[in-house]
Structures are given as C-alpha cells and as structure tokens.
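The data below hold one chain only, encoded as structure tokens and taken in the form predicted alone.
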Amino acid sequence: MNNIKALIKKDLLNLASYKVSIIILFVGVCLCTLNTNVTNLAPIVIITMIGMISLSTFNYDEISKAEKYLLAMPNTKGDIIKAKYILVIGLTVLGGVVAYFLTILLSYIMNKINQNIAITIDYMSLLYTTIAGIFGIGLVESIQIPSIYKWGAERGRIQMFILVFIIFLIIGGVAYFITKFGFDIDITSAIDKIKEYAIYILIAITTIFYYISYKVAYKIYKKREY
C-alpha cells in the first residue's frame, strides 16, 4: 500500500504545476455558466476537463521513461496499474464533488452580491448531471487507459477517438433503425420509470466500466516487457 501511495504522490507532483490553471477553471467554468443561467453544465466541463488533466500523467511517464525506473524498485505493476486508476478515479469524483458544491456557493455568493440576478439552482437536477457527467467521462477514461498501454499515450489516444466514434455511429445507428421501422418507444415515460434509481444506475454501470478497464489494462500492461 505504501507503494501505491507513493506512486500517486509522484503523479500528483507532476500535475501540480497545473493547480493555478484548475483554480481559475473552477471558479471560472462556474461564474460563466452562472451568468448564462446553464449552471448544469459547469460540473459537465470541469469533470471533463479534470479528467483530461489526470490522463495527461501517462504522457509525463512515457516522455520521462519513468515506468523503466518504477519498476527497477520495489514495486510491481500491479502497484503502478492501481496507482493509476485510483488517481484517475479519485480525481474525476474530486473534481464532480467541488464543482457541485462551488456552482452552489458561488450562486448564493452572487445573488448576494446583486440582487437582481436571483440565480436560482435545481440542487436534484445539478446533482443527476454532475453523477452523468462522471459516467461519460469514466466511459472515456475506461477506454482510453488500456488503450494507452496497449499503444502508447499518443497513439492510444488516437485509437480511443476512433473508438468513441464507432460507439456513437453504432448509436446513431440504431436510433436510425428504430425510427426508419417505426418502432413505438416512449423514451419519455422510460426515462421517468428509472429516474429514481437513475443515480444508482449510472454509478453501477461507471463502476462495472471501471472495474472492466482495470482488468484489460493489467492484462496487457503484465504482458509488457521493458
């Protein structure tokens, strides 16, 4: 365990000189979607780009060689590959947490300010897309790990796109199929049959994503040779 904790230690090292750049993305996502009355979509972009960031520590150890060193310590790969996710992970949650509770601070901070703003927050609405927003972006990140150690940070990234994008035409796809056949679905009354459970739902599948992930990344990254 003490590994691990020093694995994400060096990874938290090399993304602190980002910490200034987080700062004003936080407080400025925020204030912007305030202003326009979309306050949903603040946790969506700093979830995304707070899991971006944290991908970016695979590029510092690639560039660096940084894993031929790692492992000529007294650590495994199993430790280097659960450092990772745990980071990752940790850092996505992070990021939904404080967005949720910095867009409900800096609304009251505001309409105190000026009174005519009166900015008003759906607390339940803001919390269903910030857990969404941590689903899409664990959807990402569970492709794009192992691909990533499988082709490397630039060439895994490429692959991951192609692959989001083959997703979404399957998607598009089918919602083509469905419509082009007339097939009656009420997504209306579908989606309001499981919004009680909708946050469960999404947790359990982003878990299980994750979970899939971690097994197919230490897969291959066990196969390496260095």
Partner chain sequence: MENNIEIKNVSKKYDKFELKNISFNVPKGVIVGLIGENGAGKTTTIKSILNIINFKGDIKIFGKDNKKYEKTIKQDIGVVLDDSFLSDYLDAKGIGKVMQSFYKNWNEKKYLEYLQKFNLPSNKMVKDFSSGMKMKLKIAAAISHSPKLLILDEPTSGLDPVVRNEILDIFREYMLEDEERSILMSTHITTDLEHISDYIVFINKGNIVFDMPTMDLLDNYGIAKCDEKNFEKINKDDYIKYRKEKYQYELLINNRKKFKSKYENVNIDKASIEDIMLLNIKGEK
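Remember, it's a predicted structure, so these values are computed and weren't measured experimentally. Residue numbers count along the first chain shown, from 1. In this text, rigid core is short for the largest set of C-alphas that superpose within 1.5 Å between two forms. First, how it differs from the form predicted in complex with its partner chain.
- If you fit the rigid core between these two forms, you'll see the Cα of residue 128 move by less than 2 angstroms.
- After superposition on the rigid core, the Cα of residue 202 moves by 2 Å or more between these two forms.
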Contents of the next structure:
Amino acid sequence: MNNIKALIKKDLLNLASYKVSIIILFVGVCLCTLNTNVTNLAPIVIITMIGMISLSTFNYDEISKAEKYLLAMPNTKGDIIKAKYILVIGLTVLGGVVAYFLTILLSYIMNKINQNIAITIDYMSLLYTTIAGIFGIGLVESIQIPSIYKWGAERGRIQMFILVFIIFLIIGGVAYFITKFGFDIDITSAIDKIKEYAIYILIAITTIFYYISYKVAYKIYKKREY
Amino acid sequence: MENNIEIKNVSKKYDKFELKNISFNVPKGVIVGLIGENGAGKTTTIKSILNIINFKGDIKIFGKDNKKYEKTIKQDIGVVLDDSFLSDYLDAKGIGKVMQSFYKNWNEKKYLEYLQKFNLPSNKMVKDFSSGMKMKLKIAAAISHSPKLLILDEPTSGLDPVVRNEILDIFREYMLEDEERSILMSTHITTDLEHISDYIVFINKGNIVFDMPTMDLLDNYGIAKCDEKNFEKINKDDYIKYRKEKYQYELLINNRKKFKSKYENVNIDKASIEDIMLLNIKGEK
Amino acid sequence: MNIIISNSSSVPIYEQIKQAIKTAILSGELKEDENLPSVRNLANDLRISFLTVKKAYDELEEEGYIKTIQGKGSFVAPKNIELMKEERRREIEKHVEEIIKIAKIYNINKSEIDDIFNYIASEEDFDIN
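Could you drop in the structure for the form predicted in complex with its partner chain? We only have the form predicted alone so far.
All chains and molecules follow, beginning with the one already shown.
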C-alpha cells in the first residue's frame, strides 16, 4: 500500500511542476465560460482538462522511461496499474468538486464586480452536469488507459481526440438525420424523459467500463517487457 | 549464505537473441563486473535479476527467491539503470521526497549530504542536468537507503574520465561502509573494471565465457605476438584463441609464466580485459 | 610505507605488494606488532581488487612476516631473526647470480669482478671487514 501512495506521489509531484500554469488555465476557462452565460459548461470543460492532465502522467513516465526503474524498485506491475487508476479516477472526481465550487465562487465574485451582469446559477442543474461530466470523462478515460498501455502515451492521446471526434460525429449525424427526414419527435420532451435516467445509466456504464478497463490494462501490462 | 546473488540456469528467449542457461554468483563483499558486447546479454541478465522480465530458471537474492520475495528483497537493493529513471520532471529534492516513500530505510539526511558532496543543484529539473550530473543523482538516489546490494547497468557509459573516476570512488566508499555489501555492474568500459572489480563475468552471445577473479585475469593472461613460422610451432593447448593480423599472429594466453618458459623467443605482453574480450569474440581456434 | 604498483610490470600485482611490505618490514620501517592497513582499506587506496591484497597478505602470513587476528586485523609478526637473515641472504644471492650471469656473457673472470666489487665498496664506504 505504501508504494502505491509513493507512485501516486510521484505523479502528483510531476504535475505539480506545472501547477502555476494549470491554475491560471482553470481560472481563465471559468471566466470565459461564465461570460457566455452557459455556466454549466465550466465544470465540463474543467473536468475534461483535468482528465487530460491526469492522463498526461503517462507521458511524463514515458519520456523519463520511468516504468523500468519503477519495476526495479519494490513495485509490482499490479501496484503500478492500481496507482494509475486511483490517480486518474481521484483527479477526475476532485476536478469535478473543484469545478463545482469554483463556478459558484467566480459567478458570485463577478456579480459583485459588475452589476450589469447577473449570473444566475441553478445549483441542482450545476451538480447534475458536474456529475455527468465526471462520469462522462471517466468513460473516455476507461477506454484510454488500456490503449495507452497498449500503444503508448503519444498515440493514446491522438486516439482520445479521434474518439471524441467520432462521438461528436455520431451525435451530429443522428441530429442531422432527425432534422432532415423530419422525424416527428419532440426532442425536448425526449431528452427530458431520458434525462431522468441518463445519469444512472451513465454511472452504471462507466463503472462497468472501468472494471473491464482495469482487467484489460492489467493483462496488457503484465505481458509488456522493458 | 555466502552469496548476495545466486543465478542458476537462467534462460530467456527473444526473437533474435537468447540467453542460454547462464549461472553465476555474486558473493558478499565483492564487486562483480559483467562484461560483453552490446547485445551480448548483460542487460537481459540484470533485468532477470530484478524480475523485470519473465525468465526461466532460478535466481536467489540474499538467499531468497527473487520472484516470491520480490518486494522484501528489493527494499535492500539499490538500482541504477542506464536509460531509465524516476522522473525527468522533478528536481533533486522532489526525487528524494518520492524515493523516501518507496524505501523504509531511506535516509533523507544522507541523501542531502550526497547531493552536496556531488555538487548537485537541489532545485533544477532532472531533464536539465548534464549526463554526468544525472548519473550522480541516480547513484545518490540508489544508495541513500543503504542497500545491501547495488545493481548498476552501465553506470559510467558516456561520461568523461574525471566524472567516471569520481563515480568509481563513490562505489569504493560504499563498499567500505559494510563488508557484506556487493555490487554487480555491467559495463563495456572495461578499463574501469581493472581498478574496481573483484570478479569478472564475461558474457558473449548469451553464454558465459568465463567467470573469474580480476586478479587472475590481469596476472596470468597475456597476449603473445609472433610470425607465422613461430605460430605453427605453438601447441594448440597453449593458447585460448588466436587472430591473424596483417603482419603478425596474436594469441590469447592464460598462463603467461608457463608460456614464456616454453616459447622463449615469442614476445608476450600483459593482456588488458579489453584484449581478452576482443580476442575471445573475434579470435579463432 | 610506500607501495608503488606498476600495471605494466610483468610481476603480478600481489607480488609487488608483497615485496613492498616485506621491504618495509626488513628495513625496520614497519615495527614489530605494528598494525597493517586492513585488506579492504589497502585495496581501496591502491584501487585494486581486495582479493589481490588478500592474496599478498595470505602469502606474507604463510611466510611468517605478518600475523592476522580475526576481528583485529593484521600485524607485523615478531621478528624471527633466522628467517630475516635468510631472506636478506637470498636477496643478495639473487643479485650475485645476476652478476655472474652477465659476467659469463661478457667473459669477465672472478678477479675482475672482485676488483669492481672492492672499488665500488670503497666508493660507497662499505666496510668489507
């Protein structure tokens, strides 16, 4: 257990070397999204960033060629994988919590500063998007981690963009067909209907995906030799 | 238990290379040098000892199986790998902080003393270090938990002679602190070994060619040089390998004294470890 | 005590160490019961394998020059006068043999050698009687 803590500590300290730029980025993103008046967007953007940052610890390891050294120390391959999953999941959840409160805090401050703008926040809906963001990004990460173990951090990252692109393409395609062929669907009511269960479905899918992801990553990594 | 490492019948098969059933020991209190060409099997051997790769055979460290007791054993090993380190994105202080959480016996004070002694900056990122500084940092990180065994993969390659000597001095000092300690180091810079190693294990094409005290190599081995006429008079049993050069024959001898008394008119010199290695690889019999 | 090791010499290194320590003992530079450096320390200072120093020490002990007490280290053994004398004689004999060998090569007879010996002895203030 101690060495899993140590492994996580290594990743956090690696990231900490860029802490100033990360904080500036966060606040910047928050301010931008708040100005668009779509306040719920802020948590999603922040969680996405955090997700990418946590995955970048794979890059740090790859550039330093750290894995061989870590395995030469009192670590097993299982420890290394466990530490990575704990780190990625932990950071994503933490990112959500931070994003939630940061959005509230910043909107409060902005309302104070500029009396002309009144940013109103629906706390429930903000919480809802935050949770959806955590599990949505979590889903992407669960696909990402095994592929990083398989193909390496650089190609894994490119893959992430492709993955996100494909998701947008599918959503766009569906929307296009719906409008083009004029299906008689009341989209808003449909979304409302799904919305009730969507969050639970998402949580369930993500949990299952993480379980499979862990098993697959472990299997891939076990075979890998340095 | 007299040996810190016992390697018995270890094999590892790759597509283009095979480590064939090698066995050797690293006794307590000695420095063992592992020599051979690039790709001869040095790193594969070290990776097997550290259980980084899957291998066939038996390896015992401190008398314990290195797979079964991996974590306990590794608490007492210090490792320096040629091309791999904890992180390039930390400074020396950060490296210390992380190492501290890996090793129970980590001695932060000792580590900081080493940093000072080696003139290493504590707040510069590792990636901005020169190769000599980086190697010294790796060594400081490897010995600050007072391991019983040091395993070093090419610790002096790519460094200038001054730094190399500094590093060898660090290893000597490490050995003096406790007589039960051992070092296993692989290197292709064999001159370093003449002044530091107690035993030399020579691997070629996945086989162990010899495993013997450095002293015996330097005191008994020789290179004889002669012309074709003299070469034909020399008994095949009196040399290990020969090599035909443009103007002369070169013979690797394992008993200078005996050879000299038998063939008085053949010139014979001391053989360096490099000579021994080269003639073994390139020579014929 | 000086120990000068030549890597290019054909004399094995342990032999060179042995000779140096022997010389120091015979010349009285190392006194009876004086502590010798430990095997490890000497090996470290000379930058050679401790096995080499160990071999030198082992042979010196066998020949009666030093004694090793477990846990305490090595000391110069109490002087065995006969042994010392013998050793000194052997040292001189070795040189005399060399002289005779050279004399034979150049056809120099014994009386000529005597002359050379006497001449150098008087130059060096060596008391023949």
